[in-house]
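Next comes just one chain, in structure tokens: the form predicted on its own.
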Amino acid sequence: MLTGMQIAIIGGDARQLEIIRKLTELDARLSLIGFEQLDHAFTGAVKEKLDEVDFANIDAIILPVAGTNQEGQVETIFSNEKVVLTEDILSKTPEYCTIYSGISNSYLNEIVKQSKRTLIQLFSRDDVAIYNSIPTVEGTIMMAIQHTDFTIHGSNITVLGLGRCGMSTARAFHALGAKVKVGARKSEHLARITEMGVTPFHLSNIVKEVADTDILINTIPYQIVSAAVISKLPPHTLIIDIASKPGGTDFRYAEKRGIKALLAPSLPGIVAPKTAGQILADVLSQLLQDDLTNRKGKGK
């Protein structure tokens, strides 16, 4: 239980309902801000205001997926009102306060290495991370079946990387009869492409490779879709980039080519905010357990 537990949640999309829900029956006390054009009411939550917060009594804060831009500002889909964490907010807090995102950028890090505060990210879990995999495979699925007019079964599909989206990507397209290759660096990486039953090739090659790609899938988080390897594709390609923006696909290039290129980050937020919800929340309950036992027992 989180009883007597103290926590901001700052912004975010449906996927925070879940959050909210899981906290505050685990009987949290929580301050929601930019909610107010949020209908539903959570019995132990209360919209406020950025300047209505004592921050002084808030234990925790936890932010959108994204955290915020480099501005500061947070995403508040539940309200028009312009929300910026700042570091003299965050130093307004008890100094055992953790934040609790996403994913971060250098001006939340700098926010919090000023103000001497904790910052965890949730998607550099393993847990998260492959957790999240499974709605994020799915719907890539769902933007193939979209955006093609032919099957999946019997597609060339050329998977760039080989981390968690990239494994689960490579397995699910494999299972529904595609012919799947992936292309990754290491050697321990290559080894597990091969064990998967599926074809590897080494990065270094991926301009020879890519020739007779249908679907090209990246979740590499920087420009490894060039103009050289966007060149060499099929014009009937279909290019669906999941890595964190800004992506790793040169999208003017493809435009200029005629080749279809999406970027969709965070998919389980589109396709499954629900799922996606209750994972962050079952980690962040966690998480929050955890640091409340802990302070319990340094007496704070």
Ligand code: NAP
Given for the second form:
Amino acid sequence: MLTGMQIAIIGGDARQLEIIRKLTELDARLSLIGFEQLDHAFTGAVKEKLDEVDFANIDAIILPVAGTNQEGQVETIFSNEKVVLTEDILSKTPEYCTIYSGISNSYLNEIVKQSKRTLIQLFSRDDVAIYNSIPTVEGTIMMAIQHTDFTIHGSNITVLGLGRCGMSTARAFHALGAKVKVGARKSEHLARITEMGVTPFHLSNIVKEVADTDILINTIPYQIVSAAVISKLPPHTLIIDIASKPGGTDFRYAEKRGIKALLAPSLPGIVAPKTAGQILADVLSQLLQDDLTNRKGKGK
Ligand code: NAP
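Starting from the form predicted on its own shown above, please give the structure in the form predicted together with this ligand.
Zooming out: every chain and molecule, the one shown earlier first.
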């Protein structure tokens, strides 16, 4: 149970509702910032504006998956108000206050560092990233279906990267009957791709390997789908780039060549916000519980 814990949930999308539900069930008291347009009321949760919150009493702050943007703004789909997280706000919290987000950026890292607080990035945990790859892949399949006039079955699919998302993506498209090849740069990844029953290629050969691609799925957060790569793609190729913003595709060049290229962020939040929220809620409740137990042990 999280009895006695005061947590600020700042911004986010429908995934945050599962977190709110779970934490209120566990008896935490919540300040919801950026939720004034949300119709639903949760017992134990109060909607507040950022400047109304007494941060001196906040034990933990939960940000959306994306954290903040480079100006500190927190995305709030249940509010029209601009919510900006600053170093000043974090400095008002107790020293032990922990900030949770999915991913981070230089702005968020810097204000956390300057205020000497702790940031936990949930998506850097393997378990969260692997669970989250499930709705991500379902979203990728949805996009492939929506934006092509041919079946996935029998298509040539090129997946770039064999990380948590790349592996799940390659497996799912292979299971749907596509001819899947996966590009990676590590020899152990090339071995794993072979073991999975799909075709490996080294990323140094990417320009030559993409020539027969119907759908190119990029999971690498680095400019890998360059103009040189795009110039070799058949004109009907669909590029689905799921890597974090700004993606790994030269979108300008793709447009110039008339190749459809889609940056597809936050797929779990779009196709399965409930499941994606539950994944986060489960791990967050465990981390908060551990934090509370530690603090009680130290008498804080
Ligand atoms: P991951 O496990 O870290 O995998 C990233 C992959 O990219 C690895 O195979 C890595 O290979 C490769 N890579 C990184 N930098 C590279 C470079 N410079 N050159 C070649 N390969 C490189 O990450 P993940 O969990 O699969 O997530 C992949 C991306 O998707 C991330 O940007 C993540 O934020 C994003 N994501 C998006 C959604 C969505 O809804 N759109 C959902 C979940 C995740 P090495 O091991 O060789 O470095």
